[in-house]
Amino acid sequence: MPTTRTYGEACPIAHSLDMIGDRWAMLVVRELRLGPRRFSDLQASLPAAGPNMLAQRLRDLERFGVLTRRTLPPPAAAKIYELTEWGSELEPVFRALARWGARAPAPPAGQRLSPDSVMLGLRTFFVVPTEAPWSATYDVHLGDERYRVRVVDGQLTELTRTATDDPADATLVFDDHMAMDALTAGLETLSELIERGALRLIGDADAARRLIDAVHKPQPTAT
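Please supply the coordinates for the chain just given, on its own, in the form predicted alone.
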């Protein structure tokens, strides 16, 4: 499908970049990896994109078949964006990029992360324990966002952005999603966050510790 900017090559890598290589395109896809989003949700997660830029990227990605737009039934009647089945096949690309980028010799220039990005980091850097695998369900509250995490026999089998009435073994309520990032990065402990009031832990504290201990972010590559 033609685009106004193209590398003009038959190489599939070049063609992939024609579709998702423009600025903000990959981050739009990132924000849809855990489920559908309204335009306002995407704007809140990507404020630096600007509404005109965001609208253009959504049109481009829809035109290429990476995402689709639909209207929720009444009474919501809101328009939402979600990845197509083909668009969802970018998942291993994101995981590989996250692991590669985490090992960059220089730290990232920006410090901002969206709540979804924090939770996707948990999934990307979750390492299956070789000993004493466990099973547990978790609710993670990052501000207004709610996530359900499920571990079965040491495998992270579910990460969804959803509100659920099913009881969890442990619920972690953060006052700010960056506190969760600090926790999974090893910069602060559960006890430290609880002590300073940045985290409220409800339920099985040992299960919560096992989840956090299973997240291992790679170290930067030495130069």
Contents of the next structure:
Number of protein chains: 2
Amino acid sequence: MPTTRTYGEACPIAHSLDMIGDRWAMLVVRELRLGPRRFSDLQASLPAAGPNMLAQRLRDLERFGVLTRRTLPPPAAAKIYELTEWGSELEPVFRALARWGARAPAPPAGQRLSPDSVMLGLRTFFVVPTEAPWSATYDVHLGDERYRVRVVDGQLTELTRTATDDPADATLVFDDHMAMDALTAGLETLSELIERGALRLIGDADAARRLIDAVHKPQPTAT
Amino acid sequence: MPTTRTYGEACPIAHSLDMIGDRWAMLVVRELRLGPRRFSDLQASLPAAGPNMLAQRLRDLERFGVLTRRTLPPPAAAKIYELTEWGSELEPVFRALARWGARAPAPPAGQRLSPDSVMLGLRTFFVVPTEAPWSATYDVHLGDERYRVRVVDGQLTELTRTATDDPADATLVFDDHMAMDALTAGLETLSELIERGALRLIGDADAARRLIDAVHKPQPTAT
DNA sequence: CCGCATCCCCAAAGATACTG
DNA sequence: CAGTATCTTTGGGGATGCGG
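Right, the form predicted alone is done; let's see the coordinates for the form predicted in complex with a further copy of the same chain.
Let's see the whole complex now, leading with the same chain.
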């Protein structure tokens, strides 16, 4: 009776890890946090995981009920993967993990950081303001990627990849998505970025400022 | 350029997983949530992980700053492992993971569940009451294990393994720790357990009831 | 081109035995 | 008690192939 590959515990933590604890599993789920993706999209986002690994994880996660495989209606008959309702409830786990990891004594340096990850940082480190709540829609351009953000009464209610041309209250255009990361990390200010040309702001500048002010990425702990 | 064993991303989630994403790592940390443990304690709690695995993970986690190895002052010159301040800040991650796993469509059945895990469920599913906050200390006996619980103004401020004989306001004695799990899951009530002799209550019965009433373990989602 | 399946290789995981 | 040493097994990483 060799190892059963599960932890064999009724503990809900162990059970969670049985489902999403395998290597790459959480990162696959992370890639679906901003909306459905195709196999090749996932492969492009996670190049270090081979296609076999990806297929394996997608099968497992589908079996557990974390995501579903769906075929889009014609004419766009593409197969997409998307989180189930229950799978999307991993959000608090990501939030806690990201907040913990951001405070690591030895932060990772000089590594890849995708536009998606930068935008997810917005959701992760967004803090609902106790006073002066506001409402606004935003378009955020990160290089070639475009995102739609919606804040209602100080709550971040929407954050998706988008292709719509609906006008937003404010549009933030970053040529380099790392500039946006520096912004959310508090390493640079909106004004500084605009001055050095890393950010173009269209529309309601005050709304843009409110959004950025609500994001507080913690700094590493002193060792 | 062989595999770097890390995800190679600056994303805080990926970085967290680089540190605590390896197999057994999270469960090792879980074992330290109720206080320091010796190597042999950990091995007894995680028998499926061999001593080599355990030693490896402890080394890794120490290197990352999640836990420290410390030698107790004489005469009890035992080596113990305990979470660092930063390591103990994984608590929200465990909370989120446990809450998610508890709602799994296909819950794990008939598997091991340690007394420690049962007590940790108390912390995980404890909800601070919005009204009528109270304060009390508790002794909880789960088979041979004893735990000290402290609630101050409705906040669960302490939950540790203990050996003290300080009298508590209320003492709950379970011969079988699974009875306590059934209680926190809402499958049985305090009164039922007492009636069938699975629970003996000493001291302030009202305080005991308040504690149990504040624990709400969610049920699996309908599929 | 998209969505995998297959194959090979090596690094972790797992089991067992043993030692300071 | 607190691990290390050794050996076997398994799963991950990488490349390639192949049907739809």
